[in-house]
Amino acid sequence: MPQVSRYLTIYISFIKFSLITELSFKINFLIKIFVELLWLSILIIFYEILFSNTDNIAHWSREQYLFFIGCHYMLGGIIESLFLENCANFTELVRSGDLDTYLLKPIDEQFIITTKKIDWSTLPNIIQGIAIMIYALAVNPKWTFELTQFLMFVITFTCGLTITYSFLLMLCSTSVWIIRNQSMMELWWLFSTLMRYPKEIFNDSWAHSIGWFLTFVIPALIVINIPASTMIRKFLHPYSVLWMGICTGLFMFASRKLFKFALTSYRSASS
């Protein structure tokens, strides 16, 4: 308990840094909020023209569908908010040597580097997410609330928040070796891009392999598919819901000893 209290103060006196950083540029502040409202406004549009024209895609009414892009935009809020900017830093750290003063702190390196910043101005996406969600589920006249099911909500979607994190951790870990990691912002979003499709466009004979792969072996649909489909859709399939267990498992697993490499092939800026 006096380990996690402590990281616990640490962390707070990171928010407020953040926070005080963030305010000390307000214009800028302002003009980052209102560009991920101009985007999330563009991207609500976009499908409603879609949904416009069709009763679903993929099997998902524009109800259910909306539901997804507020799990979805809630998620990368998180993401983007609280570990995107500090893993993309981490290049930078190892080209110019300033990860030597991490590795000398009395702290959990993957700690210090993946939460020092806080980037306060995509925060909002998490509360429009949410209220995406809400708005999508007051208005489907079919959906009706059960504890277990938004319980097992709480517990994949958490789960697929894990993966990603884990994911981006294993992409900013090969900085070590790559020093100038471009693709690794490039793979970033393209795995974020898959998350927002149903892996239903997927389904059909010439394209199964496709979403086999990013099912089993990168498994960027089911990061939004099953917390979305347990919440509005009321489907809950064992076996999906025990894969996501393993793969949270495994990607933890995976992140941390990849990263924990990374460290031991890093050559200071004296070597």
Second form
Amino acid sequence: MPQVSRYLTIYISFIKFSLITELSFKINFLIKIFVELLWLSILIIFYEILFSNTDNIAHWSREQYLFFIGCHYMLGGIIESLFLENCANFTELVRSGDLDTYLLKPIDEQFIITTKKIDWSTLPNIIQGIAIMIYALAVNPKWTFELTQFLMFVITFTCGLTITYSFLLMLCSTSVWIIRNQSMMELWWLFSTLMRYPKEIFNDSWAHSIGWFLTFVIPALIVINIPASTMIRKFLHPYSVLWMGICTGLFMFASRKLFKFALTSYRSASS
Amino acid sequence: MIKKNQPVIRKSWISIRKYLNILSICLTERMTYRNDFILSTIFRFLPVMTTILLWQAVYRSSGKESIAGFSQRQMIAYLLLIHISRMFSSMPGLANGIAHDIRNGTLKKYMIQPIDMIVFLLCYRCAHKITYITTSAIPYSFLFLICADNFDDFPDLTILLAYILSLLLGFLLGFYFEVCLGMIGFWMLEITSLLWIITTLNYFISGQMMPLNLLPEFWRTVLYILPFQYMAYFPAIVFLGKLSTNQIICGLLIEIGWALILFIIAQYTFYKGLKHYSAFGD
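Same protein, different form: I have the form predicted on its own, so give me the form predicted in complex with the partner chain.
Below, the chain from earlier opens the complete complex, with every other chain and molecule after it.
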């Protein structure tokens, strides 16, 4: 317990420090929020145009799809606010040799490297995501609240978040060997792009094997699909949830091991 | 008469040779990262595939043969052709690079050397595009080969020439548009946020997300006059044969007009900006 409260105190300090830094550049902060709002508006206009031509996409109705987008936006917001910038910065720490100062501190390396900076400008994405989800549920006449369903949503969403974080950590760990973060960011962008589509669109015969690969090998497709399906479509396949649990455990374990291994390969290279 | 012109011809040749050398050096530099280029291109294929699958699902669910005048095959062909348009018109890092040079004072390197900054950047971008297009030709050919069924007959020579012209003009349009944005750096120190807004908006209004035919009539008319659609949408629909000869000529004239306007704005703001520039920094 003292360890937990120690880490909590440190994390609160990170939050405060990041907020002070962010508010030093208020205009930039506001513009970043505006860009996020703009992007969300574009996405909603795009899907509204699609749904003006059809009443469902791969068996997802307009309201269900809106919930799916909200879910994706919330998860993306959490990852971008809490971890993305830290992971992207890891390459620079390796390249400049500044990682030394982190390794010398009496604290878990993964904790300090992946959580030090909080990007406050993307935090409103989480609120926007929640707002879209609530709206989608409110306008869906067939949907009724059930506590167990909600709890399952929270659990599967947390699993999705853990898988995404672990994937990001694995990508970031490779920076020790490949000192160029362009490819890492490309792969992350790819992973987050794949997350935002319903897995039913892969039901076409030629895309079936790709859908299988993205469910069972790199499970980008289950991250949003399972929690969103659980909540809005009341569709909960026990095997899907089991697979999500297994993936969460496997990804957590593999990412931690890879990160630790990467640190052992790190050679301080600064002047 | 010939003797009198000789120094002028010699001077022009020296100038051309100088920029050809710059082009050659930039080509060598860009080829150093060719593996990175190929890897990035392959990474970009998966989102293309998911977008195609999404549209296939839309057509399947709607039961419609055509949406906004596009059949399913044409829509897929359009989504693929957009990548070719962007291959020419996208200029990653150009505006930010100019603003960075202004902010850090490194712009003065162009002032103490007999090099025109805008021509230098144009040579650099030409090299970038030549490398990018040649290295991504193989993976893109493979992609187009797989999706060949979605294309009707190959367009006739006139359409093909108009398409190539629209792509080349798209390159100039994209280049001068980004240069104009970069020039704002003379008056505003930090333009990154402004660029985010423009890039995000451009993604939608240039037709990269979907054909602009899906938008209401009013917005289509507005976007027809603005330069954005000529960087992605216009070349694609020229290739698909969706425009009449008159529409193609009008579109190309508007594209030329915008390229000229942006060229003049870029030159003028650079001239004005240099008067404003105090060369502080490194």
